[in-house]
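First, one chain by itself in C-alpha cells, the form predicted on its own.
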Amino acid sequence: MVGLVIVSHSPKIAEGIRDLALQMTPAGIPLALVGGLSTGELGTNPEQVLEAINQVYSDDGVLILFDLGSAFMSAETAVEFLPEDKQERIYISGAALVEGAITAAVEISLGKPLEEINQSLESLNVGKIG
C-alpha cells in the first residue's frame, strides 16, 4: 500500500488534515505527519521528513504533500538522503494540501498504485469562485 506523508509548518494543520483523511478512510492507511519543528516552533526539517518517509515506506511508494515552498524544499532534501532505488518510489505532489490529502487517502485505501494516485492529484481542478 502506498504511504502518505503530510508536511506542514504547523502541527495543528498536519493533525487536522490527518483527522479529515482518516475520517474518509475508516480502515486506515500508512500515514505519517511532519508538523512544525521538534522544538515546537513553526517550520519544517528534512530530517523529520526523512523519518516520516521511512515510517510509511513500502515498495508501493510514498506520496508527499506539503503546505508551503520551504516544506517542499525539506521534502526534496529528505528524498535526496534516500538510496536511489527508494528515491524512484517517492512522489512529491504540488496538489492543494487538504483536497490532495483526502483524495490521496481515499485512493490509497482502495489500493490504487502511486501512478494512478498521481494522475488523480494532477487532475484536481479547483475552479474560480464568483
The other form holds:
Amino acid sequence: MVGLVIVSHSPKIAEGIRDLALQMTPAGIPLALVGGLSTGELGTNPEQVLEAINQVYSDDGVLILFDLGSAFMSAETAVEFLPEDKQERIYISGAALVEGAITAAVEISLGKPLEEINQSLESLNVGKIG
Amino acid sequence: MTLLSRKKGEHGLKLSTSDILEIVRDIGKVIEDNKQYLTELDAAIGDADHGINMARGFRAVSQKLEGMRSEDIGEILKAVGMTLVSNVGGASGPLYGTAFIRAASAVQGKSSAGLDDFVSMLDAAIEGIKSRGKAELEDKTMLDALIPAVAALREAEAEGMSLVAAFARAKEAANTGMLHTKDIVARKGRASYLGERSFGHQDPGATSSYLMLASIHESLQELRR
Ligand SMILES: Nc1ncnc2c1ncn2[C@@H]1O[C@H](COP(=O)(O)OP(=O)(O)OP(=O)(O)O)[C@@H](O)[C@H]1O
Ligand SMILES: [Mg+2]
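Switching conditions: you have the form predicted on its own, so give me the form predicted in complex with the partner chain.
The complete assembly is shown below, putting the previous chain first.
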C-alpha cells in the first residue's frame, strides 16, 4: 500500500484531516501526520517531514500532501535528504489538501498504485507548486 | 582571531576556518538583536514569526558550532545549513538552509576563503534559494536583497577591491534592494496572499538577508584590525 504523509502548519488541521480520512477507510492506511513544530508552534520543518516519510515508506511509494508556503519547501527538502532510489518513489502533490487527502486515502485503501493516485489528484490541483 | 594571510595585504586577504566560525557566530548575535524587528515586519505582511524563526535557527547553530573544530569551510557551512533546515520552522528554514548547504559545496575542502570564494558561495546560495522557492527578482523576497548584493560583490571583485571594501558595496546594494521591497507587491510567500496590500511594507526576509550581509561586513572590519 502507498503511504500518505500530510504536512500542515497546524496540528489541528492535520488531525482533522486524519479523522475525515479514517471515516472513509475504517481499515486504515499507512498514514503519517506532520502538524506544526515539535515546540508546539505553527510551522513546518523538513526534519519532521523526513521522519514521517520514513514511518510510512514502502516500495509502493509515498504520497505527500501539504497545506501552504513552507510546507512544500519542507517536503521537497526532506525528499532530497533521502537516497535516490527512495526519492523516485515519493510524489508531492499540489492538490487541495482536504479533498486530496480524502481522495488519496480512498484510492490507497483500494490498493491503487502511486502513479494512478497521483493522476487522480491532478483534477484537484490548485497550483500551489511552481 | 587570526587572519591566515594578513601579511599578503588587503587584496589577498583570506579567511581561515576560525574566522568563518566567528562570522557565523556574529550573524547569530545580529539576528538575536533584531528578533523583535524582524517579527514586527512579518506581522505587517505575514504571520509574525520571521524573527522568532530566525532566532530559533541561529541559536541552534551557535550550539552546534560550539567547540566545533574543522579545517574545512565547506563542512562548517554545511553544518550551519543542516541546523537551519531542522530548526527554523518557517519558509526561511529550507530557504536559508539550502543556501548555506549550496554555499558549502562551493568551498568544499577549502581551509581558507578569499573574495573569489565568497562570490562563488553567494552565487551558489542564490541558486539554491531560487530552486527551493521558485522566486525571482522583484517577487518581494530575500532575493531582492541578495541578488543585487552578489552582483555588487562580483563587480567589486572585477575591480580588484579588497574583501572588506567589496562587502561594503554588497551591503549597500542589499540595503537598496531591501528598501525597494516596499515599492513592490509580493508574489511569493505568505505576503503574496495580501496582494496589493503588501505594497508599502518592507519584506522581512530581505531584511534578514541585509542584516546578515551587514554583519559579515562588520565582522570583516573587526578581523582586519
Ligand atoms: N518562495 C520564496 N522564495 C524566496 N523567499 C521566500 C519565499 N517564500 C518566503 N520567502 C521569504 O521568507 C520570508 C518569510 O520567512 P518566515 O520565516 O517568516 O517564513 P513564513 O513565511 O512564515 O513561512 P510559512 O510558509 O511556514 O508561513 C519572506 O519575508 C520572504 O523573504
Ligand atoms: Mg513568517
